[in-house]
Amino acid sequence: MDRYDVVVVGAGPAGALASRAAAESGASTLLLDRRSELGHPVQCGEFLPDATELADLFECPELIRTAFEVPPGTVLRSTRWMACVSPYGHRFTFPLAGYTVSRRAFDKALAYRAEGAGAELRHPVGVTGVADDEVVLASGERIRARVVIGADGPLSTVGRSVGFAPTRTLFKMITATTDGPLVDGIDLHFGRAAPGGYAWVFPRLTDANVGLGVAELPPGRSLDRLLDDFLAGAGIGPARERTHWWVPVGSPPASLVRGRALFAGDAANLVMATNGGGIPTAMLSGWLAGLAAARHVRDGRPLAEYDPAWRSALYEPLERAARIQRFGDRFARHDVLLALGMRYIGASGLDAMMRLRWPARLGRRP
């Protein structure tokens, strides 16, 4: 039976950073992923804020400098602004520096960096469960692990195996590519385009990433129908390469430690509820999980040290975003109320919400 200090399940941004941190810290590390091609199919809007914008969201500058490294060859287009579009077409624009990336290149680059640091990468390898200190593969093989890191997304097999089930809402998502507008900003559309959620248009190099997400589908509608209607209404061409997926939205859990298992990224419910962004928090939490795992096997430090580390860096902004999202849900399904609310708080208020802050014009925080 193979034995490793740390086994990481899921080679997305969270798993890749966890593996790299653990390997660089001296732990024998195995990174597993079920996909034949890392980063494909694309289950993401592919947008990232730049490091300066991220530092405005989370007060952990040293962690951001260490863990939030975007391989330059994966960047497709730099952007300078965001527009929030109301149900009746009013645009509220504010500065936001970022870029779109190719997830097919991005995920590979991060995983290969982990491999270069000494982690062993295996894929496609399915994991069917975790029992005690063993990871069970789809082939029936069992691998010994002193620590398991669940970075396997919102439907985490590791989480189900160890009873980790954070309270959250799973938003139903669809993403695709189109011959959309190639501009230096990104659009989020609210209201009728995606009732209770939002739709997006993110420019890439020669095409655009488009998609939408909703908590519940309207009666008689499918994600594909919603996307087709949105694109037709926006005057954008037909969608190609469609992928369905989920995003977990809710408050961050009190603890991401279950016995010998740690959780990071979407598997840990660490998503920015006001905008659905999860790549930066996956990278930051993955790095901290990998460090905690390596310190445990190397120095005997308790795995519970992971909780104060990620909570200090991520908890308060994510919890604040969840409160704002719950407040906004009161209006999100009523186009008139939503449009009036967006007009009332204006671009500055929408900017604040995207930065995980309570809009000043709304007065007392919920």
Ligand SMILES: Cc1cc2nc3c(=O)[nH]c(=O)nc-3n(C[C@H](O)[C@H](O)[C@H](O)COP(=O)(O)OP(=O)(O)OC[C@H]3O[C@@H](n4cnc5c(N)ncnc54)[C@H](O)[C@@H]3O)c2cc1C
Second form
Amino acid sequence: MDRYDVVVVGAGPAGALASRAAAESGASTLLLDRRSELGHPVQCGEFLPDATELADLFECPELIRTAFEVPPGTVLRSTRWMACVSPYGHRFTFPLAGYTVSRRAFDKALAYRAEGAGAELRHPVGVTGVADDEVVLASGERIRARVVIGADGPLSTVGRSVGFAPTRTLFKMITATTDGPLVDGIDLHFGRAAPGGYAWVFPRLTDANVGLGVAELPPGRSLDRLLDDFLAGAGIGPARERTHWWVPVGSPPASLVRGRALFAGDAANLVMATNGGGIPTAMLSGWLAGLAAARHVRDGRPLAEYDPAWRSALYEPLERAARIQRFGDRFARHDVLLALGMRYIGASGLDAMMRLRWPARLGRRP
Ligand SMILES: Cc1cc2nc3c(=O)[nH]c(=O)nc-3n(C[C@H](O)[C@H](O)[C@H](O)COP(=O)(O)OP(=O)(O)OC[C@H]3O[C@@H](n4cnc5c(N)ncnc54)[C@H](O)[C@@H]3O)c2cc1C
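Show the form predicted in complex with this ligand, please, because up to now only the form predicted alone has appeared in this conversation.
Entire complex below, previous chain first.
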């Protein structure tokens, strides 16, 4: 039976950073993914804030410098603003520096960087569970691991098999590409386009990534139908290369350690509840999980040291995002209330909420 210090399940952004950190710290590391092609099919809006914006949300500049790497060859377009569009078409625009990336290229680049650091990458290899110190593969093969890192996304198999089940709502998501407007900013549309969630238009190099997410589908409507209606209303489309997937939304869990398993990224429920963005937090948590795993096998440090590390970097802003999302949810399904609320707080209030601050015009925070 093969043996490794650290087995990382899932070669998305969380798993790639976890395996790079573990391998660079001297742990023998295996990175597994069930996909034939890493990063494909794309189940993502492909937008990232730049490092300065990220440092405004999460006060961990050193970690951001180390773990938030955006391989230059994967960037499709730089963007300078975000517009929140009300149900009746009013646009509230504010500065936000970021870029769209090709997830198809991005996930590969991060995983190959981990491979370059000494991790062994194997795919397509599905994992069906973890039993004691063994990772069980779909082929029936077993691999022995001193530490397992569950970086296998919102439906985490590792989580299910070790009884790690964070409380969350799984938003239903659809994404596609269109011949979109090639502008230097991103649009988020609230209200009827995606009741209780939002629809987006993110410009790529020669087309746009479009999609939407909702907690619950309106009666008689499907995600595809919502997307078609949204695109027709916005005068863009048709949608190509559709994919459906999930985004976990809720408060961050208190602990991401279960026995000899650590969790990172979507498997750990570390998505920003205000906008569903989870790539940066996947990378930061993955890095910290990989470091904690390596310190455990190398220096005998307790795996539980992962908890204070990720909590000090991520917990408070993620919890604030969950509170703001719960507050906004009271209005999000009523177009008139939502439009009035957006008008009342205006662009500066929406900007504040996206930056996880409480808009001054709303008075006391919930
Ligand atoms: C439609 C949509 C749009 C989004 N838009 C954005 C956005 O614009 N910006 C942003 O920041 N975030 C966005 N997100 C969220 C973002 O995609 C995730 O937060 C991010 O991908 C999390 O990274 P991860 O590494 O934790 O998980 P993932 O990227 O999901 O990677 C998990 C990996 O694990 C593998 N895997 C799963 N199960 C197994 C198994 N049993 N065995 C082996 N391998 C397995 C999968 O193949 C996958 O490669 C969006 C999500 C969706 C669904």
